Amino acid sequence: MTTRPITRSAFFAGMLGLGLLVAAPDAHAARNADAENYVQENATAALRTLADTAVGTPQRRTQFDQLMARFADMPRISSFVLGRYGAQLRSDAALRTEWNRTFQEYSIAVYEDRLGRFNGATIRVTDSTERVAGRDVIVTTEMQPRGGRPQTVQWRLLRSGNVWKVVDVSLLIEGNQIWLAQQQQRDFLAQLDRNNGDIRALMTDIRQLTASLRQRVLARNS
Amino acid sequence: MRGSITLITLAAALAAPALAYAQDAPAEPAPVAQVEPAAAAPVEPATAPSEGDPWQGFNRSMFAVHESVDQAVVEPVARGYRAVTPGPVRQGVRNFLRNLRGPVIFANDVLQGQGNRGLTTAARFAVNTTIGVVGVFDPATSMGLEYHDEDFGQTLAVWGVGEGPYLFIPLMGPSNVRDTTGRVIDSVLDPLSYLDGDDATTFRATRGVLTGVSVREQLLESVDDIRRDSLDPYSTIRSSYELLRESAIQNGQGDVQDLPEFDDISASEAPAATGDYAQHSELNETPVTAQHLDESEVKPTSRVNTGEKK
């Protein structure tokens, strides 16, 4: 029986393999402190803005609009929620601009309408998971409404350049999870399917809804 | 008779998973639209079959029947129930009804090969039935025995059975062929189904009515929101049901790798000009192909029908 000497390259290859094995679980479970801080700061600021009854509705809307511009990647969300019909936006810049504006105004109106239920809520980051290291991260938070039960909320962030942006939010309800942009996409797709993919028809419906939501907010605050 | 009572009274209960989130959903400052998109605009009901909903014409008719009965009977009863019972009492009722489902959940845990979850369910049932005074209180949760639900529809999914067409049944709510079958099997798995005598029949009927009223009471605000704000309440309920069922089959949070891609279709073009938005937007330079666009659409994960489970 002969023994073969271990060469230097074989030794280093073995060490590298061991290192990868050891590092793999850690990489899978890696948290991203940068993304966590981003969510903590901006979500807290957004909650504070939405709950700030010291300012008038128009001013609060402007503040939230600006905050949303920093926090959310609206171009991505706006096209995502249209699913396969989003291809129309690529070839029609005017339609894209109009759709983005319509969808953003609708989103803001929705959150203003829901404001009253979450006045005084706080948020705390509890975990994060890197879907794509340094670029696509899921941040888990616990939202505590005043006098209500804690609610697990997850935020999906994508990094564009050096800036994090939220593209989706999920709620965990009694152990079951729902991603809001995904549900929004399904609802819009159902509506578009019924209108032969007419995005302008969808915009007409959404504008009516936005107006209705704003009237309700105004009536509540007056 | 028992079957019809069960059918009627479990109605809202079965619709609950699809809707319950809306009530609890915080108005978090998420940039995406709200849980129930909304519909101020009246929309003509569609009758043409669509993907995943080949029975849409029938389903929409059933949904209309459901809405009529709900508004005439179920909702007023639920509002009355809320008006005359304090919150802690309603919570006790919810705990009691949930505890009664323990054996069914345990059976499905076992059938899915989820031993640890089965043990948790059994321990919860034992603790809450004894210390918790037949389930009125829920000390098990504070002991770290978290509640989870399982039904035979989920078990079938874990075994690889496809969901089949979407199906809306008046008073039972959203479902599909697989989950409707699962509900029938769940009644077979329920030990209370095998009790005999007038008292047993009365108990089952009372349980059924109480379940329907209790669940509908929990959903009052959610249903109001959907009716008022949804572009199409039928579609909203369907999409909620589908997404939450997918999550339930995966036992909650799915694999993050299954999440869809978010491509930026605007590429180097100018973004929307609302507010300060244009100044802050970061645009992605990645070119988007038609294939990418198709991939961005949400599809049910393959995990659902492969028997793979977390």
Second form
Amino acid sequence: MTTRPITRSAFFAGMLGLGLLVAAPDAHAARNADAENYVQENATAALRTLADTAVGTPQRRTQFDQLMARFADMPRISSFVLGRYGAQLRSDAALRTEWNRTFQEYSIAVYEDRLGRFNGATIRVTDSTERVAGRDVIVTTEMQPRGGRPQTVQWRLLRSGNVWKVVDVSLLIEGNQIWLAQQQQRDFLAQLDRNNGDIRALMTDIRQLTASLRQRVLARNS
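Having displayed the form predicted in complex with its partner chain, please output the structure of the form predicted on its own.
Chain alone follows, minus partners and molecules.
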């Protein structure tokens, strides 16, 4: 199985919500200060954690993993990226557990790799748009690398009860604005189509990518 489809979109790894990204409703004009504060606080904490050299790599990774697991809706994203093949998870609890764990570790590794390159960067919220008032919001931020040009990053959030969770991230890649979770789903579906929907084979590939990403981060920090 080729790894190219995954690595091409392996940026910030999977954030997204079940079916929410396919058809965007008309944007609501209002901003949402609560969602903006949520992104500002947690994105800043993520960058600060990765830049913290006062702790060792294992401890820093643990802190980052815990932070991102709270920040993003990993179970929802894990299901979404499998598209139609996700139906297998509903009838196989062991497979569902294994897939969720594998995909979360992969996603966190990608975040760690990509955000780690912004060591010393700052981030600030510049705008937000309510797609559904109080429940579905896109928050726009500007990430300013040290000595580099600012980059626009958008975060899509859904609120369940009083809790916000990130479900997708949009980045400018090679001049194109790409919602990463949607891209991730397209890549996974292409692979699953080629291997007759074998999720365990996909997991084998993802584990290899996760190990490679972690080795790269370790080499960069050593």
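Numbering follows the first chain given and starts at 1. By rigid core we mean the largest C-alpha set that fits within 1.5 Å across both forms. All of these numbers come straight from a predicted model, not from anything done at the bench.
Could you check how much the CA of R216 shifts between the two forms after a rigid core fit, in angstrom?
-> Taking the core as reference, the C-alpha of R216 is shifted 2.6 Å.
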